[in-house]
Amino acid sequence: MASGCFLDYVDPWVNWTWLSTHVPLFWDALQQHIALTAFAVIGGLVLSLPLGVAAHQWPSLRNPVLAVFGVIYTIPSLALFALLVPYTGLGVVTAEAGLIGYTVLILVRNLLVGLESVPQDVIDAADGMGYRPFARLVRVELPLALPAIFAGVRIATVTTIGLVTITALIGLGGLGQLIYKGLIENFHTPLVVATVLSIALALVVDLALIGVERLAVPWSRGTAG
């Protein structure tokens, strides 16, 4: 984004006539957006799910593997970033480092609620029926603890399009980039605008993954909120 793109506009609020003629740049904004949130949320998901279920397995793992992670989600944003850019740079490594590091905890703790949940009579009848392990894992427990699953990868995702503004300061950001310059050039539309359009895309993303959920998990719906 060019520096002082802004500098040409100074009007309070809104300058509906500026925002006409930069629809492009709020839709890429938004694009990356979503990608970098996507990005995120389906990294934490290929993390968190082994080590999960290692964790569920193995019970002596789940407070490392909670406490690990608990401490990189208590860490400000900002500060892991500045802690990353010394070995990953500027870019998009570091900001999807950090952005996956903040939700596993999310997804390893949702997704261990969901499995021991699982009522241990119908374990039983699962072994009862001759499954092994593994296959009463997939085919038993982990469909038993999908409402949890979809639970954590909505505050996971919720969380993320929040935090994906903060990237703005190491180069990225999406909607945040808007955001970051009107704030700096005390130019209020990008700033606005940007912030409506990030509030909305949760909001969006939110009641979707609901709907997914209740097409996926039919059982859950009496629960779903």
The other form holds:
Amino acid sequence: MASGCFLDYVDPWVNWTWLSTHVPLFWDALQQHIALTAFAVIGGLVLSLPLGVAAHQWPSLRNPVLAVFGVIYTIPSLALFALLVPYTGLGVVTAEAGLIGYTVLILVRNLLVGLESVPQDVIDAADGMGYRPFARLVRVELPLALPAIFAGVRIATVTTIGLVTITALIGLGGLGQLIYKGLIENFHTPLVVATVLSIALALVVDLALIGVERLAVPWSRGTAG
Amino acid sequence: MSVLSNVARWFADPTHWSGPDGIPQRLAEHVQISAESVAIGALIALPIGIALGHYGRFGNLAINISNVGRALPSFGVLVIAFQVFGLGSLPILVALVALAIPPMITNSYVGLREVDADVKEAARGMGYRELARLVRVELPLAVPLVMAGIRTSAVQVVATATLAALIAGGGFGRYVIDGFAQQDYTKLFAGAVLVALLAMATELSLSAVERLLVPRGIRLQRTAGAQRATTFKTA
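Requested next: the structure of the form predicted together with its partner chain (the form predicted alone having been shown above).
Expanding to the full complex; the earlier chain stays at the top.
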């Protein structure tokens, strides 16, 4: 078992005394973690809404869009960050470019599933009521696609919360910084607490998003991700 | 531009193609630990996912595993495994197996669950026993999603194996991690290219296997199978 380097001291998994005096450290990391995640998911939504709608409108765009972001999605995050570092440096731009690239695939895919699931009858009815295409999209199709969009937002958010830890290697990381600290200092407490906090954050945010969905889309119940 | 020409020169340098830190050796390490992890993960996960799907029990468990699996920070899991098991390939193997399991359980569960009830009825009517029904009717129909789960796991494991270089593992991650540590952006970029290519090769070759294994009768819904698959990205 790993232990403190020179002293005959066994490092406990969680040193509660140390933890109690270092709460601000975890609080700051948690805030950075949430900020990085929120920016990636919101940025992904801003990009994927027009992309997804365009791919739905013009089916010839569908496969190229899914293929390009599918390739990006396949690239391991550490490699994607490393490929960006020579151009965008170590820091926020590199991290967010990579994270947004990943969220776009999830969000576009779910947006397409949602738009495609709108029944033809409903579209015909909207047309018959005199909706122009844009109004039909905004007031009929997108609301009906909301459950699928929400499922995408949940998957993208939980995924991003996990991936943010890896940005510790490019100087950010949120809770990942503390995992990294635990690794290089051979110190269990920040490692274990940060890992548990990261999992807990993902699960709590996922539950919160389910709650938001229930309020915003009362007609959808439990469309699992 | 100078980055790319330096990287091209790095790849052209024969010293990078031999020895313990050469590309062939690093490729072998990366593929070996990934293949072992996916194989062990499949031995654990597929029976569970297939059984849950076949009996249609504990559906919430199978779905929630996917959510928890997604929430696991691969970096933290690797470092904790390192603190528990110390140096060597054991901690890497344990962490990679743990990360390989959720996508395979969820996707094989959904694959078995989605087999048409009428088809199962018909098989029972034709006198298939339960085991024969599972092996000869349900599993072939579930192949697209079962394979999609294996492919998703494999791509994630290859990605996470890159991080294993942080805990003294081998593989292509070595170039990336050493590149960061030495601020050698050429090595970093070259390593990232190798990692990305290996992940894509994994994805493409397992898609090809999937295509071979899918019974001819249901090939028309092949793309549907790939798109129904639950996505995972943990590294």
